[in-house]
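The chain below stands alone and is given as structure tokens, in the form predicted alone.
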Amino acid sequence: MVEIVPLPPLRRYVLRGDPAPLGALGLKVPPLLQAAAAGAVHVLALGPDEWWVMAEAPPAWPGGAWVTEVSAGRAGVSLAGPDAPLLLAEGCPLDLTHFPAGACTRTLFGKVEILLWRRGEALWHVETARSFAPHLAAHLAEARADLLA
């Protein structure tokens, strides 16, 4: 079984070049393709210079920090369960029995772009574009219904 959940409204930044305001926040930055949190603030790296930083409250970001926050244009969902892996194999191209707790990247589910990161051992966390939301809420849906079945 596995549980779908729209996740609460979050702060969504794109940091490019220079980590170093990751630091003022009081982040670690993790190795590429993999997430680091300080308290309810969470980073992934995402590419030799870009990280996403989601929060649940706007982090105070310091002077000169070349950030640009993409809240409005993006949706989640949250995937609970341990068949979270199989539902993600419907349309999903990786293979996920090698893709560890705290691992992120960027991959398909079906035709749709997501940014998929391993939140722990049946904990997913699953975003798109927000005009998207809708086509991938169906997809991930169906893919459960199949599991089901």
Contents of the next structure:
Amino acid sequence: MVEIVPLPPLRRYVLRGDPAPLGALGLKVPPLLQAAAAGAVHVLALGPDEWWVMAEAPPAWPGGAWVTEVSAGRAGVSLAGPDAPLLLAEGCPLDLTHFPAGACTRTLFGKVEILLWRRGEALWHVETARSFAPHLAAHLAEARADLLA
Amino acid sequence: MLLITCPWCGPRPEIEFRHAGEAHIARPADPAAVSDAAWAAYLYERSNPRGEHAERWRHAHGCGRFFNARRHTLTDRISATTKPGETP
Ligand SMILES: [Zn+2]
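Can you now output the form predicted in complex with its partner chain? The one shown was the form predicted alone.
Time for the whole complex; same chain goes first.
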């Protein structure tokens, strides 16, 4: 069982180089390929010097912080349910049995680069560039139909 | 599936990576002082060995970082991957 739900509008910010501004948001710097949270603000360590901050409302960045907002350029879906790894296996080359809750990474789904984030045991966040999002959603919906058939 | 070990992310599927040419090609410090032949060699001439080859790779659909790899051009076996500036 797995449901595909469009993501709500999210604020997304890319922080490169120095992670110091995360502290001002109350966020710990997570280890590479893991996420951390402070209240409703989440941070994902996607590269050794690259952090993405996601929240439904704009966080209070400290003065002097250099971040790039990419909110409008991204879209995707949530996958809810225990069969989400099976659905993702349709297009994702990673071994998701080694992808615990709290893990995140960029990877591929089919030909589309995605940001994959396991928010909980049975809750996955899958997003991509907005222009690819309809294709990604259609691919996932078709894979889900195959899974249920 | 071939796994390539990103020095940051660990073993990941080959499809996430992009080859980025021979490694350790240093750009001449003063291009204006370099002869045309030497400049052409810098731009175009590569070792193209049959065997161990030092290469640059990029974890393009992952952490995005460049790194160095030593790959055998006959067996395609990658014997080492290192961060830029490190020696295996
Ligand atoms: Zn990587």
